[in-house]
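Encoded as structure tokens, the following chain is the form predicted on its own, with no partner shown.
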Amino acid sequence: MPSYELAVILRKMSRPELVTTLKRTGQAIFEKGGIIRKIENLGTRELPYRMRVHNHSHTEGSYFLFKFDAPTNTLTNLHDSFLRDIDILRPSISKVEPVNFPEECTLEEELQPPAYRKSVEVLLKQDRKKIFKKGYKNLSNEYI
């Protein structure tokens, strides 16, 4: 199953109501066959602009981030159920790509000055190619 992030803005409410809304959101993910990996509270903040949702105007909201795995065919149903929930102001589901870590380096490479590391040399070569593609021919100290 692919990994996803659900960024949710909830309306401003008391702590017990907030807990029941989070449980309801988590239960919806479980019912669709998903597995919740992590829930992060990003705090209660003023919204960037006034949001009018379900015939109510909101200026503050609680931000939460759910990290979960779920089958791809259930995402539209999940998003529709979150849009219908009166406590959720803005749901946003995005796919999380797996992180590909670079090759392992040795301690000897890390102790070298940056100019002598292979990874820095590759970056410098790429940067030089970009500079010459732009058409800068005179790279003397006059322009620096």
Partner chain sequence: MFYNSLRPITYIFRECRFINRRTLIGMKFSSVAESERDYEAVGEKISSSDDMVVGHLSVGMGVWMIPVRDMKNPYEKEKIKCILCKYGIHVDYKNIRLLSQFVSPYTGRIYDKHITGLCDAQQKKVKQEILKAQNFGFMPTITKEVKFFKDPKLFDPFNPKRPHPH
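Could you please show the structure of the form predicted in complex with its partner chain, as a counterpart to the form predicted on its own just displayed?
No partners, no molecules, just the chain.
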């Protein structure tokens, strides 16, 4: 089971109502055979743009983050169930990505003149005739 993140925006509600909706979302993950690792409160604030959900426009919302593990084939069903929930403005599930992302910075190589770059070397090795043939064909079709 790979680990995922659910960033969910709830509509502005009173505290007991918030608790019940959060319990409902957590229960939905458990029902699909998932495990919740962590729940974070990212605060209530003004939305960056007006959202129109379930025939109501919203300008404020409370942000929550669920970190969970779930089987891959259940994600579409899970997302669909969240969309049908009235209290949820926007549920968005994303994959958790590695922390130290690029192993080495390639900026020095990119700053060199094009003849010394690896990416240009690959371009030079390609068959030039094929590329130009394609280009001419497309042009003739468009402009005649």
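As the structure is a computational prediction, the values presented were derived from the model and not from experiment. Residue numbers count along the first chain shown, from 1. Between two forms, the rigid core is the largest collection of C-alphas that superpose within 1.5 Å.
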query: Val120 C-alpha shift between the two forms of 2 Å or more, rigid core reference; finding: yes
